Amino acid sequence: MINKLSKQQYKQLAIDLDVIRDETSSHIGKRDANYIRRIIRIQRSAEILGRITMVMGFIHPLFWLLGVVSLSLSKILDNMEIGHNVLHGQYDWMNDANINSRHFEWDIACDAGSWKRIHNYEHHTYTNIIGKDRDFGYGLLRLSDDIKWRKKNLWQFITYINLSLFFEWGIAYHEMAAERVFIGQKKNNRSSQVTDAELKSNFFGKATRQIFKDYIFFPLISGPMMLPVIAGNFIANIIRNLWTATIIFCGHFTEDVHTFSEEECKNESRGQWYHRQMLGSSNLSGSRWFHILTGHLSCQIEHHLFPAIPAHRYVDMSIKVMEIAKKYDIPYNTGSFFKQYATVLKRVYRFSFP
C-alpha cells in the first residue's frame, strides 16, 4: 500500500528536494570536469592494456587473463560511469564535444539515440507506470500483478538469465521491439519519434560496427592470437553485460519497489513525481569503487530524482535524501548488493506464476 501524502506535504516535499538539487548544482564545476576526465583516462588506459596483454597470451596464459579482466573493466566504466551519465547530459555544461550527450557514442551494441529516447525520456518521465514505462520488464518479464500473466512467463527466469548475458543486444533491440518494427501490429496509442527505416538503419549500423571492432578488426591484427582474442573480447562483453544488467535490476526490480497505474499519475504535481521516483527505486550500499563501477546507479533513488546531476555526487546527496524520506515517512529502499539481488531473483521467480 502506497503511503500517500497530503497536498501540502507534496508541495513541501518538492521544495525540500529542489533545495538539495539547487544546492548541489551551484557547486558543479571544475571538480566534476576533472573527475569525468580522470575516469575516461582510466577507462582508455584499461582498454589499451587489455588489448595489448590479451595478444601477449602466447607468452603466458596469465597475460591473456589479465587482458580479459582489463578490457572488462574498460567496458564497464565506458558503459556505466561514462556512457550512461554523459548521455544523461550530466556534463553538457562543459561544452566539450567529446563529453556531450548530443555526440557521445558508447562501446555497446545499442545506438545512443535509441537509448536516449526510450530511457532518458520514457523511463525517467513515466518511471514504473505500467503501460507507459517500457523499461519495466523490457517487454519480456512479468514483474508485477499489474501485468497480465501469459504462459511464456513460466520460463521467464531463463529469459532473465539470457537477457542478462546478452543485455547490450536486448537494449539495442528494445525500441524496435517496442515499436513492433519486424513483428506484430503497432499499438494505436504509440507515436514514434523516428521512422522504422531510421530505427533499422541505426540498429544494423551500430551492430555492424561493434561486431567488426571486437570480432574482426582486433582479432585480425592479432595474427596467430586471433582466436584467443575473439574469445577474450566475447568474455569481456559478457562480463560487462552481466554486471550492467544485475546493477540495473537491483535499482529497479527489488521486492519492495512500487508500480503505478496511468490513472493515479494523471495531473501529477512535482512533489508527486518525486514521491513516485522514491517509491519506484532501490539503492545499494558499498565502497567508493563499487559506486564508480555501478556508474553510481547504486544510488538509483538519487539518480531518478536528479538525473542531470553528475552521478559521482549522489553518494553525498543520498544522506540528505534519506533524511527527507524519514521526515515524510517515505520508504528508502537500500541494502547490500547480495541482499538486494536476492529480492530481484525472488521477484522474477514469484511473478512467473499467475
Second form
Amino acid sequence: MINKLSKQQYKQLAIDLDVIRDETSSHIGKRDANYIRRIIRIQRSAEILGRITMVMGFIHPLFWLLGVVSLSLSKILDNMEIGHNVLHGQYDWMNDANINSRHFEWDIACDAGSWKRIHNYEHHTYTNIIGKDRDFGYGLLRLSDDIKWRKKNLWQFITYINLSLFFEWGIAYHEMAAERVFIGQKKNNRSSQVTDAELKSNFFGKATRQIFKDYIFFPLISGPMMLPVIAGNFIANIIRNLWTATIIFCGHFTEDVHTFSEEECKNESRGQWYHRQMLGSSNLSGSRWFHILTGHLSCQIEHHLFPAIPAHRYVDMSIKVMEIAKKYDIPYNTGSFFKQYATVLKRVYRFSFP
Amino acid sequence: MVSKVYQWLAKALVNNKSFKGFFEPLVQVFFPFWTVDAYRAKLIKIRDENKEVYSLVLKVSKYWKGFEAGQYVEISVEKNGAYMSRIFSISSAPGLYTKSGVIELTIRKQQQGCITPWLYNTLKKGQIINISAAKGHFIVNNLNRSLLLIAGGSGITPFRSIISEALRSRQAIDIHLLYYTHGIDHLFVGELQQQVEKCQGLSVSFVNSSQSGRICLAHLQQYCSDFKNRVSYICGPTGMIQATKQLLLGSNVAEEDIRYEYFGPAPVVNLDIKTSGTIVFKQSCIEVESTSKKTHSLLEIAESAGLSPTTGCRMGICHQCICQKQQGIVYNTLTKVFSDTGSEEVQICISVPVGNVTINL
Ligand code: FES
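Having looked at the form predicted alone, could you now put up the form predicted in complex with the partner chain?
In what comes next, the whole complex appears, and the chain from above leads the way.
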C-alpha cells in the first residue's frame, strides 16, 4: 500500500523538489531555444522529405517505403517532442509567435485547445484520481479495482488494441465523450468552459482539415500515385498512433502505478500533490533518441512533477529525483520499455475480469 | 475570400496560420531570427548622443513599408533564447529614409531596465534585428496651423523627426519646441540650434526642470505666449503629459488641439510585490487599483472585478489562463522571478502585479 509521509515530510518533499525545479529553470535559455528549433527543423524536413519520396514510389517502391518512414517520424516528433511539450507551455518564455502553447497546432486529429483542457488541466491536476482524471483508462478500459466491472470489460483487450490503432481519434473525441455531447446523460458536476457547439465545431473543423490533408490534397496532387499515397499516409498515421498510445500507456498504466480516490486528495498540500504525481507515473529507460521520440514521456515522473520545464532536461533531472525518492522511501517506477510494456498488457488483461 | 482560402489551406496542410510560419524554422538556418511577422534591419552603427542616450542607426529591409514622422516601431532581439521586444519612436526624418533606407532610434539607457543597457552592450555593427511596421497616430497632419511641441526627456525623439520633416517640406511653418529635461543634458542641441538658424518659423526653448521647476502656466506664457492658438503635441513621462494636458485644458485650449503619446512606464526601481498600482484590463475597459496590503494574483483581481477569464488548475501547471500582458511588471509566484516590463504572455493565476500593469483581458 502507499506509504504515507508525515506532514513535516510532505513539506520537506515539496521544498526538495522545488529546489530541483528552480535549479533547472535558472539554466533555461539559449540552449533550450536552440534545441526545440532544431527538433522542429528535423520534423519539418522529415515531413517534406516524406511527402516527396512517397510520390517517387513510382520509380522504385523503396522510395515509397522511405516516405512512409519519414512521414511517421515527422508525425511522431510533431506530436511528442514538439506538440506535447510546446502545448504544455514549456517554451512560452521564448516569446516566439509560433512556438508557444497558445497558438501551436499539431499534426493530429485532436484539436490543440481541447487537448489542453483535458490533458494539461484535468489529467495533470487530478492525475490518477479515479473519477476525476478522465485519462485513466479513457473511459473505455478498466485498469483498477476501484472501477466497477462491467460486461464490456471482458473484451477490453480488443478495445485496447483498437484504441491504440486509432488513438488520435480517441483523443480527439475524448472531451466530447466526457461532456456527453452526442450520447448519454449530461453529468451535472461538470463545469465546462466551452459550449457543446464550440466543441463540435472544433472537433469537426480539425478532423476535416486532417482528413483533407492526408487523404484528399496530397493524394490528389500525386496524380497516378494517388492510391499508394493514401495508403502511405494512412500507415504513417497508424504507426504514430501505435507509438503514442503505447508510450502513454507505459507512463500511467504499468503494474505498480497507484490510483487515488477523490476522498484521499481533498485539500492536499503541494507535497502531497508531488507525492501523488510520483506514485501515479512510471518511467522508461532508453537511449537519447528513444527519449526524444517519446517526447521525453519516458520521464513521465519528472514530467508530472515539472510539467513546464523543457522536457529534454528531464533525463538529467531524473537522477536527482531518484535520490529524493530514495530519501523518502517513495517507489520510483522505472524499467526498460519491454519490461514496462509487458506489465501494461498484464494490467489491461488482469482487470478484464472482476 | 482568397486570403480566407489561403489561411484555411495553411491551417489544414501545415497546421500554421501561414505557410511561411511552417517554413520559418527552416529559413532560420540561413537567416538567423528571420520571422514571418517582422521586417529585418541591419545595424549600421550605434551613435552615442551622450552618456546615457544612444541612437541605433538602422538600414531597413526594402520590404518595410516606410513611416510618417512621429511614428514608432517595435524592435525585437533574441536575448538568451527569448525574443524581447521594445517600442521606440523613430527619431530620424522620413526624408532620410526615402533617400537612403536608413532610420534612427534614439534610446535612453534605463538604469534598472533589462533591455536598453543590454542592447547597447550587446549589439554589434552589422547585426540583424527584427522590426515591426511603423505604428502610431502621433502624426502632424496640418503644417498650416501653428504648433507647440512639448517634450519631456526622451520624449524628444518623435519631435526630432517631426521637425526635420517639416523643414524639408519647405512649407512656411510656425513651430515652437518646448523641451524639458530633468537633471540630464538636452539631446540634439547643436542640431536643433542649426535648424533654428536656418528656418525662420522654428524656435526652441530648452528648459531644465531641476532649476526652473516642472511645466506650469507661467512657463507656457513665458516661452510661448500664444500657446492658446496652437495645436499642442506632448510626448514624455506619463505624469508630465497629464499635468500639461490639464494646464492646456484649463486655459481653454480645445481638446482636439491637444495630442499626446505616452511612453511605457519606467522600470520600477525597488521591486517589491507589495507595490500598489493600477491594473488595466484592456479589452473590458476596467481599471482596478491594487492595494499594497495583500498580494493577489491577476486572476483573483480580474475575478473580483467581475471578469471570468479562462482557468484550469489555478496553480500554474495547465497554462489555460495565459493572457497577454502589454506592459508592467509581474511577479511569478511559482518561479519567483520578476517579469520584464514589455509585452509578453503570462499565466495570470500565478502572476502578482507589481505596480501598474496593463493586461489584454
Ligand atoms: S489556471 Fe492553470 S496555469 Fe493558470
